[in-house]
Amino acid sequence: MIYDMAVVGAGIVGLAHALAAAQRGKRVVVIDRDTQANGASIRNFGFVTVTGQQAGSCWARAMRSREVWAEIAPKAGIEVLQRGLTVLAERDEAVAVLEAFLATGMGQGCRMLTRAEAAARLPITGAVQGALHSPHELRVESRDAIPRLAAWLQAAHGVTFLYGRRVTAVTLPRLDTSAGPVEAETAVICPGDDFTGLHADRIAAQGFTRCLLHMLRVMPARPTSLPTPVMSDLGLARYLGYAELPEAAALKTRLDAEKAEARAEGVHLIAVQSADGSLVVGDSHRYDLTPPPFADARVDDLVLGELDAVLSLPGARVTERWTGTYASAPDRLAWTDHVSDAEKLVIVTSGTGASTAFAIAEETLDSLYGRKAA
């Protein structure tokens, strides 16, 4: 069987444009290494990002990755567990910078909330003086959606998974894998922070590096509810919406004086709520091409240290710690690379995948068949 598109990575990159080209009607394969979802893409929050993401396409990427969300998930069986974010703000120069977020374009549909409005809705502590509510995020448990995703694909769109294989060499319109020859017409190969193999001289060229992160599972020793996930100060000094603002200047040089190492480990706070009630947390960020099996209980504790700045949880605990890695730049939140005509190549550098794939997928479709019918 020839099929028109051989997807190469079955993370939530190669989901998403498996997804984009069978809804175009296109026969598709998804190859992939492993036997099942192993990688960034259910190691992560499963939050769905939209505000705080760079100005420009970026963040349009999410707002529209956002939309597919929400159409597929109840087709898929995915919970969507929260909606909306809540960024809680400790510092005078915090509030400055959401206010001059919420003047932004990116800002619509956003509000500014009380700390009496924050106390109604989250255990906050002393320290927290205002928020943001925006509305638009969706918050999935990655580990489980991501196999549920790719269930769907297969009984609902006709997508045929080969797991377990390596893809070791594309000349179209033949594959090879280490389980024998693919064909297909067209090619998406999503290799994730894999550098090493297929278009290794074209990835290398671009001096990538890895981020590793630490995520913590926790559990409240009391039930404790999370309307939406949570962020604070740190996310305001990294997430670019807002870290790119003039406003952001003065946050940055106090943020560097109180919470030094923090900022050198790159840690800021993502809380989200899991259906049983715990809680994961995260995260940091250390950049290594090789990076480092050992994950330092210092790092952890700065992200729990910074958990308990702004949330009231006496008595939690942590049930499950790890550690995940995705491909970086400098310079780029995402890059594709047109290998011909029939074969591109797609790589998330920012960590973004899981906000931004969705439409990202839709453009590379573009690109090999022209633009879809509205």
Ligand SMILES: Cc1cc2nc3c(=O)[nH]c(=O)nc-3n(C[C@H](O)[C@H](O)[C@H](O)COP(=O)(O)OP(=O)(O)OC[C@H]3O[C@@H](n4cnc5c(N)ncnc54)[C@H](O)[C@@H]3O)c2cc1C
Second form
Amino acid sequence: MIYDMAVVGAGIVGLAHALAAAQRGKRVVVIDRDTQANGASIRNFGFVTVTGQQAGSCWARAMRSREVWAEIAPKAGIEVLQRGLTVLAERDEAVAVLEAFLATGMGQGCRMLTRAEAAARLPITGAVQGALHSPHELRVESRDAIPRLAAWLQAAHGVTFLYGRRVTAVTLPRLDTSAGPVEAETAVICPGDDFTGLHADRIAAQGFTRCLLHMLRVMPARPTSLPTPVMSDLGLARYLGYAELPEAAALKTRLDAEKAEARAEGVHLIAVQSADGSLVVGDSHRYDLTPPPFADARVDDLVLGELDAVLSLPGARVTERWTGTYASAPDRLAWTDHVSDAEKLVIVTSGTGASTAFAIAEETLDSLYGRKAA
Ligand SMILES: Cc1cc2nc3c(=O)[nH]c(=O)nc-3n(C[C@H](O)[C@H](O)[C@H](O)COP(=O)(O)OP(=O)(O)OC[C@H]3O[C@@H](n4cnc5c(N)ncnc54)[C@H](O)[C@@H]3O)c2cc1C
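Next up, can you give the form predicted together with this ligand of this protein, since the form predicted on its own came first?
Following is the full complex, with the preceding chain placed first.
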């Protein structure tokens, strides 16, 4: 059988393309070298972030992708565990960044919370001065959501999944795999941060690297509710939607002086909550084409230190630790390479894939098949 479209990679970027193609009535096959998705897409926070994304196309893609997540989650049996976002501000300079953000077009729907309002919702420490609440975000448990999304694409949209097969060459309509050829009229390659497989030459020319992140699961000692994901001052210095505001310069200077080690390790705080009450907490950012396999406990301590600075969780203990990597580029957040009219290579080159993949996939499908009628 000849498929209309082959997708290489069953991470969120590949699955988003499979969905967009299936919604156009295409017969789709998804091929992944692993027996189940095992890359960045299952290691992340499952935090579909809008507020804080870089102004312009990234923010717009995040708004659209959030809409798609909200629409498909109930159909695919994916539980939305949290909605919205609270950015807790400790420093005057952080409050100034949040107020400046609120005045931008991206501040729509967001509002400032007083310390008392924040304390009524979250177990904040005395260091927190105030907060920004955003209504836009969704949080899913990626390690469950990604397999559920794949199973739903198969059951409801007839998408074929071929796991445990590496695609070694694409010469349409033929894709060579480690378990024999597959045929498709078009192909979208979504290899995540595998830079030395398909189109290694084209990828090498871009100068991409990898970003390594440390993640932890923390179980509070007593029942604790985080109605929204939480971020803090360090995130305002990294997330481009805030960090590119002129008001962020003073905050970065202060954080560089007060939190030099955390800044050097690219640490910022995201804390999200899972169904069992535990928190997924991260993260750090180390850039290296071949990141070391040795996870430095000092980096975990920096992340936990930032958690303790804003949330009061006495007796909480770490129950799980892991690392993940994603593709990173110095000059862009995502890259679509139009290899030919029928073949596209799509790599999200930043930590935004869960937040933007659905919109990116719709753009790719437009480029392959023309704009979809509204
Ligand atoms: C720790 C961590 C936290 C993050 N937090 C967030 C977050 O909160 N919000 C957010 O929006 N983003 C977040 N991100 C980023 C996001 O997870 C990534 O941008 C996204 O998952 C990338 O998806 P992907 O499908 O491109 O890559 P992957 O999930 O890595 O999938 C790529 C797939 O391609 C397959 N593959 C590659 N080459 C071949 C081949 N030749 N043949 C067959 N299969 C192949 C691989 O096996 C793999 O399954 C985070 C990332 C990490 C690591």
